[in-house]
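Presented below, as structure tokens, is a lone chain in the form predicted on its own.
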Amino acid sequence: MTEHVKREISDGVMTLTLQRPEKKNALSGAMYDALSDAVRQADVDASVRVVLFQGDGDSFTAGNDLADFAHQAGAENSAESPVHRFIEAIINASKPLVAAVHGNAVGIGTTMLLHFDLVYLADNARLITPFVRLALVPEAASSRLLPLRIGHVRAYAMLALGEPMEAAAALACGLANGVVPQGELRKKARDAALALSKLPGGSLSQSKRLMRDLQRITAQAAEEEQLFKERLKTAEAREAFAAFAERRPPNFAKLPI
């Protein structure tokens, strides 16, 4: 286990388990690095044919650790940030990515799923993208991929209003392959990963590439990342994070747009 990320390889499946339940699996820089390294290793390791993500505790992930936001705000080279490396790794992953999601999947916990090939949700899963509420913008090319998947108005409600999407709704609009009781989630996702592991790997990789406009996705993610970095330094973002820390409603009315 490396920095709250457990990596196991068995029967052609690399399983990555988020193990920071006391923080609801909020992703630290070290956790992002561990995940990025694992996904990149999987791409070049012939013994790995599928990568499966899951989380311990009561949440898949609470998203980015707040301390990382402060670090990003001061970082001059965003290309060196752990978040950048992770998003780049999942965008460019050539082998199938499978997710088993339970509880809350916040921010990157939801946007990463747009780059996964199979997604299974527990019946208590909630997908939450509170970017605008935090005075930020979407990331991981979600400003393009989410509207393409579920339509503009539903995507706007998630990204702008921060409205959670429950598991049944996510299944109905194409964000998941199935919804099962939480006790059955890991078996369901692993069975799917094992089924993929038995298929011809070259065919899977080429089919995945054909199904994704990698050039457009990469460009969208880069534009989002630049705007995200700029937004972290704004008065609106400072107010949003201060309000969050102080457990009060933010007041943006008197701040410049």
Ligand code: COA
Contents of the next structure:
Amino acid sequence: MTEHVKREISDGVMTLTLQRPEKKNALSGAMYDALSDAVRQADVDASVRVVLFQGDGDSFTAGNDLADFAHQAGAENSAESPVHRFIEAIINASKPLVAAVHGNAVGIGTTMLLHFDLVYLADNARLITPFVRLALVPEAASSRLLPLRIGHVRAYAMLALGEPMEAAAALACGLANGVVPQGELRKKARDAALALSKLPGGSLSQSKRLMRDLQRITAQAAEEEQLFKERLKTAEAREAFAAFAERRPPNFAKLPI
Ligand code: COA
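Mind pulling up the form predicted together with the ligand next to the form predicted on its own we just looked at?
Okay, now the whole complex, with that chain kicking things off.
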């Protein structure tokens, strides 16, 4: 466990709280590992019936730690990276996943939601997937699941232009179950998790499996991951990460395509 992820179990609900507010809950390797371990534990722990994700501070999460990306760009990647394990864990989770999302949900902060069963947004939530702006490609099977959910052109605007999706629009196009004032978000999500915890768990797991094309999702995530790793090593990605670190706009025009 890392001090940046709090894990609590009560009344059948495992609550995972991201606690790195000074970095907008950007996910480090240790945080991914803590989340993956928790989701896997939930699947085999009879005292857990539902897993609930939430974040402290003003953002749900700023996504993958960009310093880690910059570091990975120069290193050999192992197949079993923390982000790989996390994506695998949420793809394969058999118990219900519920999210309470406020503020910015960037990158995997949004793509993970495509694997959640109930999603509640605070009215200030913004879903942002700036993969192409970072010279990367979408991950967590989002290149398939997002167009399926909201249609190609809206998904393209999010994934390619990095256009933020505000809470109300996200609700309207099926990315969330509800939008509530921020002060009511945690209660709304917890009440939903508690309602799920009272349902027959075997029936819930089987229904979830029937509702998702696990084989297709796994194959898409694997194809994305291969390209993503290649892209991390490109001059375009180096420029994107350097620009973030130096707080300046990137300049891709000088780079070969
Ligand atoms: N990785 C590492 N550090 C991050 C981060 C990330 N993904 N997102 C934010 N931070 C850090 C900033 O570097 C800053 O650190 P510092 O105080 O030591 O300089 C701190 O968190 C606050 O971020 P800041 O950018 O000042 O906050 P903001 O409110 O102006 O903007 C965001 C918030 C989330 C919109 C903005 O930080 C952002 O765009 N982050 C990058 C998101 C991203 O591209 N993620 C990867 C997706 S694949």
